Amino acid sequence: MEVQVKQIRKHFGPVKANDGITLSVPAGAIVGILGENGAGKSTLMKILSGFQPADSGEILLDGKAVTLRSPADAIRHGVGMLHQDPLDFPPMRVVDNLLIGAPGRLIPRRGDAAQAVADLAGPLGLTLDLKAEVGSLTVGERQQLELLRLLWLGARVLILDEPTTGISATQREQLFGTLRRLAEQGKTVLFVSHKLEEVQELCTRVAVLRQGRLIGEALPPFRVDKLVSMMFEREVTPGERLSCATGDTLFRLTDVSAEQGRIKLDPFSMDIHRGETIGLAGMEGSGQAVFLRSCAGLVATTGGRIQLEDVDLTGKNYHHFKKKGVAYVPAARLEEGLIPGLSITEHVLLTQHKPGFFIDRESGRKLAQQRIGDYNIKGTPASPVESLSGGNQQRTLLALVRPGAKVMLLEQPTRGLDIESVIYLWTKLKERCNDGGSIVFTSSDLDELLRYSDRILVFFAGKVSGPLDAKTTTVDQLGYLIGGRDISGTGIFDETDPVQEGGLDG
């Protein structure tokens, strides 16, 4: 299906989102939507799929002026979308999920729709257990489920914004696979993403936003600093490594061992001292979350101890935690740590001990407006955080950190951030290692891992590999141990294992 959009633009009060943006999409094409954060990217493809209407401007589908007044009308016409953050339900199982938003029969036939989505599955190389929780499923599975939604409510352009994040590369590959098969099939693919390199490997054209406005369009093969040079009209290189002095240690695990759901982490020992960022690598459901959580108070731990400088934090609560200096933040930006309806200045207040029973909104304002300047928020005080772009919204998260924050445990810290966001944001968090506190954090990104950590944790199976220092590990070593394996090919998390026996030693 053809997709064309002509001079559409959208405000948000004084803030341009979309500033007459025209662009035409081939049927069969997979074409790349770059842009800093805040460009516009997000706004558009929301407008095309009908989740928030533009101001002015037309949408053509195969030459056809539409109307696009909600989800369900995108996808009565053809168009549907695949958000950063999974749209379904987790304790409902898959294939129920499958027929919500179905047309059809008062009672659905399940299995017809299996059957359906089974017949679309197989030639795309895609499995999905039908009668799982949603809730049991990797990021990626949960992307499966959604694009098969779509794809069997008849979706011919499919809209993926950043699809990438927070799954395997093995998973991305699939992904990758199944998005050319459909444009083989005539399927239109828009494909939206910080990651360059990704845009290279898959896409057929690129364009790319920039203050709400088309700047231009390149075909293949795309060069890299040509596409950055669009982006922020200017280079953009990540410099130096960014290293701190490390002092004394400032958070002690001892033979701490937990467990979650579906994932249990062995007993694993070690210090993080001043200063230091640790990096956790793996694939998603090899444990990193579980551990995160653990070392907030937000899952229980069933063995060992945790310790903050003299402080004893084991079988405390997250509220204990977080009152003695450790600080967490979620990768679910508005399921976990963002209140949808409320603006920044609200949740900065939310952030803030004051006594008495007043609060004081002017001081809330300003201090969410010096936040804002400080985190580099695309947005104003009195901006409700589901008007943000995704980018802005985990800078708005990080922004809400309390200064002063002894160790601050990250999950995904730069997801949907474009390359200067993620330079930007590591010098604000090297900053408060400089003044003596800890980084822990999750990434799927691996060249983010080695630049950024000092020593780095590798999960599998909820075992745990390391430390490594960072300076002198490759990327490839690195794929080799999230694979549960070493640079040589062989096991590593064997029964002699020292990690399985007694723990890392820091």
Contents of the next structure:
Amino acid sequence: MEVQVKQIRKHFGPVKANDGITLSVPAGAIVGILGENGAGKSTLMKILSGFQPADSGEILLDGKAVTLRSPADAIRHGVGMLHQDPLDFPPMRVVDNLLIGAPGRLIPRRGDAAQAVADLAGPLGLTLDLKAEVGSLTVGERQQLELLRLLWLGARVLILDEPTTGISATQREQLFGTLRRLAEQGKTVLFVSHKLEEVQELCTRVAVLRQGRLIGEALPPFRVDKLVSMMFEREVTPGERLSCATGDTLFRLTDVSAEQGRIKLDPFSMDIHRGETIGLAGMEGSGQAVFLRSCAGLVATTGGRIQLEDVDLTGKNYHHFKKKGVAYVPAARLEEGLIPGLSITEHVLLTQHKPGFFIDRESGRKLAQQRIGDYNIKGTPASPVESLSGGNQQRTLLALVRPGAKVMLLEQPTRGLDIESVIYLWTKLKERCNDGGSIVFTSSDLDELLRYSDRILVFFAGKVSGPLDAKTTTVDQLGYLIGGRDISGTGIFDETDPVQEGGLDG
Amino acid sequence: MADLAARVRDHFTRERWINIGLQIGALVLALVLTTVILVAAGAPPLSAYWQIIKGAVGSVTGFSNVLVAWVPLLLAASGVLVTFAAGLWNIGVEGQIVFGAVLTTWVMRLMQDTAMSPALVIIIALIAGMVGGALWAALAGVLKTFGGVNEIFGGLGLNYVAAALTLWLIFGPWKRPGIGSMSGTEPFPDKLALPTIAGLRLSPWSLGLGILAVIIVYILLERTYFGLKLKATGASNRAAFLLGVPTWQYGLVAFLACGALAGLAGAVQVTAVYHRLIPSISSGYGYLGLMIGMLIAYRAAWVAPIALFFAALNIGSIQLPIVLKLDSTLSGVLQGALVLFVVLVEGARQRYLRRAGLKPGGA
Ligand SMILES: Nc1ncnc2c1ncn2[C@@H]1O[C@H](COP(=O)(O)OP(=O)(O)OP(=O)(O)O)[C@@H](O)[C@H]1O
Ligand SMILES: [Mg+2]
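What about the form predicted in complex with the partner chain, after the form predicted on its own?
Below, the chain from earlier opens the complete complex, with every other chain and molecule after it.
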């Protein structure tokens, strides 16, 4: 289906989220929508899919002007959207989830729906267990489910807002394959992403937004540097590889084992040094999140010892860890990280180290203003966090980590950030390393892991390999390990015993 | 002057006007519904409303009685607000009032025949009421925190237990010499009553306590870290916990605070109004307090005026059965309809705001 928008405008108070956007996309195209954080991408996508109305402007589908009053209305017109942050999934079976939003009948026909969806899934190369509980699915599987649901409801235009932030490489390949096949069938795909390699790989054209306006469009072959300069109005270069690692042990794990849900971590030992950055690699659900949470005191360890400097933290609770200087930042921004309804100022106040009894709003506002400046957040001290764009929520989350934190445990810290912000944010994080803090982070982006880590741990089915020296490891090697293939003997492992020798960079 | 004008203009933005309009709309709808019910019952609506107004503010006695009813409402509603802020539906507030009254009565029975000064007895009795309410709330809190029992079910159950306990005490261990009756326990001697204004049932002391409670709760919720952390807990328990708020402890403290205020309301009913324990000692003020809490959402500043309005409705309708042969529960119908429509209108407004993108639904 051909999609056209004309002069779309959407203002939030003084913020011009969409400022007269005109764009047309032919049927069968896969369009990459690019733009820095807060450029207005999500806003435009939500308008196109009926989640919010534009202040003014027109939407044309196959040349016919339409008004989309709600998401249900949009799907009736053939437009469906996958959201930036996965929506809440209630505890129900996959097949029941499919029936939500299905038109018509009082008594749903499970059998029919299941059959229809199975018929859809097969040719697209997707396999989904219809009897599974939605809660037990990975983010990638939920995404496939949502995609199938939209197709089953008759979507001919698919909008995906940063769909690849939480899924594994395999799932991404699968998703891309599916999208290509859909495009061949004449369906139109709008694909919002900050990852230019993905756009290069998948898209048949690109549109770039900046400050609510359409800056330009491009056709393949795409040149990354050109796209970047369109997005940011200047060149962006990743800085030098920075390492602040010292040989001084800050955080010591001795035979730590843990268990959560299906994942069981084998005993593991490691010394993390002051100033060091440790990257955790692995497919989603391989144990890196459990590892991170046990280091934070959120998942009780089943054995071993955790020490921070000379303080024994073994068996202590999360708040004790936090007090001693272990900070944890979760990946789910709006579910776990930030509190919807509260402003940036209130978040800053909430995380103040030693507050008194009465709140001094004015100093809170000043402090918030300062953090907003420090972390380049697009928003005001009074902005409720849910009104910030995805990338700006992420910055706020990191701005809340208190300055004195010694060990920072970050789950996908740059999820949803644009390229420039990723670089900026890492500069900020490395400053903290320079001050003697350590970072342990997870990421699904291999380049990020290799560029910013000193050492990397690879997780596969609860087993940890490594640490690897990030300087000498290649993307391919890392990819093999993540896929569970054994490459010991290839010389990339850190051969020394990390506990006794203090690792490679020691 | 220009500055002031600008501030006034900012204050009354379009959105604010829409809000005010919607609230008035809800009030009108509630009146319409009540009127329909009155007409259906064959009663003249206008004179019914006139009776209510006259009953509430038509005389000094009438208005002083409104204030008497205002006090427990203030206490219960401000307590409810503390738990609402923490995201807890403390339905148990009714039982907390009752158990506060029970403990107050118990302490006074123990001390009434001793040589202690009456003032001291009353103070201890009031404190006992707060302790009683807090204990009853702690039960609901512990059930919720450690037993995983939803506070709505726990609270509802405890309300029944408290009511049954009162009846058992009145007809059992604490029954009047001779035979127990619905009129309650043996009244306490006059010297053990909170002093009232001459000729009226209103005690300036209890009025002071009610007003003080509202002010403290307002300051607590709006101006302190405690209040902010409580709100954070209520808005997103998980995120608040990860940001460093000891969430279940805050939840328990909210229960205790609400229970103490509710218990104080029970104590006031015993020491200042009934001077004994009666079966319906709370007069349903707990449930009314909940309704007020829902009506004003989280805006602590609104407790006092809305509670006064509800108290006026309650007192004003007392005359209805006598004058118009109408049941006095009419005020309940009006109050219920009001809450219903305000909550409905608020829901519609949220939907509208979300659609207009003024409040986001996703990212
Ligand atoms: N409901 C809202 N209320 C106020 N401002 C909003 C609201 N929704 C979006 N905005 C603002 O509009 C601008 C564009 O937001 P949008 O979410 O479209 O950005 P985006 O391009 O998707 O960014 P990101 O890459 O970070 O997800 C931002 O400055 C954001 O703060
Ligand atoms: Mg976005």
